[in-house]
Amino acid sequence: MERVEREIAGTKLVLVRGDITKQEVEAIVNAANPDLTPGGGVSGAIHRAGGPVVTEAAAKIRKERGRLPTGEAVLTPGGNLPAQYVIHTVGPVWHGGNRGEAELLAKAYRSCLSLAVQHGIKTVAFPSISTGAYGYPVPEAARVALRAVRDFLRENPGKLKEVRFVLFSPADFAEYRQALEELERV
């Protein structure tokens, strides 16, 4: 299996190759709609494999709060996945880098390391936000979100155990690897 790992402010930093659903850590990322209903991709596959109750506790929060705006995070049970809870943030839609997309990108990955902090969550695993059908080009929202992370870490040293980017394909891996390599040197 390929995986990356290095260690930043207390914290672990992994990437590794594989499927978001099956990671056993405490909480896992979804790259939700703002309705936070299954979607295709990386949210059609955390619901179908959370079962109902992820589901229906998105369900209640849109019913409680409405569409969740981008950048923003809510939190809910894991169900049947090996992780306990869900983590749901909005990633932007891509329209070509000028319209805020890095910012809003970062945004989400801040609040949702923020959410877990605030819960007591220590392992979080995150797939790559917005490049699915959100269009973001993974060698750009790479970039982003490694150094999103990075700077968060920096920020609350030692208030997680490790952050995990699980990348389905091997060109997302290769992609991360050489975001993470390029950060290493500035």
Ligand code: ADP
Given for the second form:
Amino acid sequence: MERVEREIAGTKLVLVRGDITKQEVEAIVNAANPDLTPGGGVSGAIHRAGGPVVTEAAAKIRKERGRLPTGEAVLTPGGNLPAQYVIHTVGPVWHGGNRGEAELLAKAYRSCLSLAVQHGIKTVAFPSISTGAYGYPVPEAARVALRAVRDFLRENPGKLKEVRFVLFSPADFAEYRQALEELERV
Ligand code: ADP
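Could you please show the structure of the form predicted in complex with the named molecule, as a counterpart to the form predicted on its own just displayed?
Entire complex below, previous chain first.
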């Protein structure tokens, strides 16, 4: 079955294959661009499903704060999504691995989880940030993502009820499952 479930410091960690726009969680994470415009990929899908409430709230933040730096996160309402909120974060563009990509990717995951905790959000779903248009190789991204989430949960025990990774393709799901199993062995 395309679902894996673990427990980490009082939080459920779940890997599933699916579409993030359909998830019934309090907040879904968007792999946004720095201008917070809809664009393509998962961001286009989230803006489409969420509707103008999401796109207009994102545009307002862009106008007030300027471009969102890589690794940071902001919150908008979820509009027509089943999720109440969207957390928009900007992952790093892959340049070969020697330009701080791993640290920036980990920071993006941490920023989203911190923002969720600050807003009392208990259930969060992530897509595979940076592994589409931004070109981050999935096996490396999966390892960084899962480690960042695990470390955050250990440092913030019981603050979140569930963190879910929603992987769009069977291949991505398999990579994340393997990365989780490897992380548990070391
Ligand atoms: P980035 O620019 O951060 O690389 P992309 O949107 O191009 O972001 O891709 C990130 C990941 O999101 C890819 O693995 C892509 O397959 C996946 N994705 C695209 N649409 C969806 C969706 N509706 N739900 C979940 N994941 C999705």
